[in-house]
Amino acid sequence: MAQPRAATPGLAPEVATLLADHLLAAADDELVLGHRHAEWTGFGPDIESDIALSSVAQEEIGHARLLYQMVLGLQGRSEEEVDRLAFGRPPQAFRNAVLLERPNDGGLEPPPEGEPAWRGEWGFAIVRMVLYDRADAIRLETWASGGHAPLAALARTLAREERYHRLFAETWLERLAGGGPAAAARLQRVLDAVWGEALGLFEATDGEAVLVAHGLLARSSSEQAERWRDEVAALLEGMGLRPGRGPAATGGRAGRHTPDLTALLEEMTSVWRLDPEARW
């Protein structure tokens, strides 16, 4: 756990530290999303959602950059370090939930013969994309009504963004789920394959509770959970489909992650790692 090299202005060391870990684990979600977003270009379903959703991976990514600043800022040290800090660690210090680092087939079923997994199934993509961002607005609330001015900030610039990302899968969610009782069955068997690592999401990371405590974080991840259930059960239930069962599936944000990760790293770094300290 890195230590701030100097206080932040309005928080104890300690509390500066907890908070960056915080941030840290909400910028790996939006990078390792907005990395199995951008692998549908040239790959959707029309030529429309494939520009879209090449936009909100885009969108995805530059949140986790924001985020990742602001994280550095916690812990003293320079922006400059940003690509480090996104390309440069192991799987096992990235904290992202992992329905995230899942690949866009959803490991529900095997790709044809001579595809690449990442092709994907369309109806796991958005219905990740659902459960996902519907979280993501939560936990933006509570940034936004916590008592840390830059990030509440930051929070109510990403909402903005955010807002239309949510529009686009829930509007495809509905389209999928109007498209017969063969699709509609195929998309309850993912929200039954995924339920548990969803509600993964709202692991909290460690010391949540004192950022709670010192009013950074406006409610607790279980708060979040509770929110999300209820919002998440009424738009599934409006399209004839129902929430899955089961306990949480955690470990991202304790660095425990699958060997789909451990593959996406070593794509998405490639470039990277050629040269760390290259200027592009």
Second form
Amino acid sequence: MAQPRAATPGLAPEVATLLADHLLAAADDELVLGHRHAEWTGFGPDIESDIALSSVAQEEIGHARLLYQMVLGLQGRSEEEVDRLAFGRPPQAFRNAVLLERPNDGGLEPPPEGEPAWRGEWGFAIVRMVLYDRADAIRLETWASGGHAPLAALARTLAREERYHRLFAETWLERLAGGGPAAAARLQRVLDAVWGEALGLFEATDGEAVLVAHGLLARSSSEQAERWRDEVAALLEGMGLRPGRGPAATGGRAGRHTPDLTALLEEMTSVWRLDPEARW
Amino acid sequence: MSGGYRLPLTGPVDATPVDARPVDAPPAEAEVWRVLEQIEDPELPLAITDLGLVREVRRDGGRVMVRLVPTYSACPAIEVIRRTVRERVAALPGVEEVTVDLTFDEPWTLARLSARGREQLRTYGLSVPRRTFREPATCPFCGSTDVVLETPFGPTLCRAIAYCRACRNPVERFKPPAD
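Beyond the form predicted on its own, can we have the form predicted in complex with the partner chain?
To see the whole picture, the full complex is given below, headed by that same chain.
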């Protein structure tokens, strides 16, 4: 087993700790949404979408793994602990934005009489994916222009992969938005419903100002949110949709989650919990 | 899908093909390179050296260090490759310790694919872009460029599915990370 590193070269220990907190939130975002995407395997509207969401899930979970490894490095812990970090924490220790833990039906309406309890709402999945992937691209750019070289290099790699996620999600959004007034109205209803929690993607982790002051993050969460609003507004308006309104619904970055995350973790960690020491 | 993908994947690209293998590696390292040339990618029919996954080989007596650059950071094959490299290099006479690390300092691009690797992928039936995914695709069956992207995700992370309108065949297209 690799020995824990004492410190990260070039970073003061307290700054390394804050950067680890910041990256943990991002890793949790990727893992939790990756799990939600994976739930589409076998249930997509067509086989191409099925494969796409499965591939995107594979990548998001892979990205989470790389970020968790970086978190462990910054904390002076061994990368071997990656599964424990991903699967061994209670819900209140997760720092993902609440939007990403929502089930794939978006909680929009209960399934009709006689239908199975789980039902994916494809419009919700696509809207969430579009909103998240735009936010993620801005976050990656923020890391890539920041002063921590290993993070900047990783961010440049992830950004090139994420562009295909955006291509897929935005092509689908355009297709759905062009599906007539009923389809557009349905998408608009999703956008209005999720807007506050989407803004919650930009809730800052504690100590973010220190990371910005040290040049590790090229811009603050509120600056990222500003840019996201402009980009998303232009994208939506080009499709005949409009951004939602209202204030950000925050709490996820501080560990305040919904029962949806408890249920998700219950399922996602069930195999790991059978034997946390098992080697695969 | 019928809606059609636009490919607004812009950005500067420098993808002059190069051979990743140093021809003048010192004898001790050349021996390691020869081992690596025998290792196939589990998801594609070519050697990891032809795919350009090997960034660096260093040998210091009994200690060997190999650095790999994955095509996709979440590629499930990369862990299999790491293990295989570790085992095969460790079997070389005189080798006591092998470290195989991943590096992201300089990301993988199509420029790392050797001419032989490119030919092997083509023979296998993949449409391989010259420089970027944005270029018009050429059908590997009939040579037409009337090929449209069906979906950016295929059987592996590095493959997309296209459709040739000329010969009406589905076409698997090698998909480098977007530049």
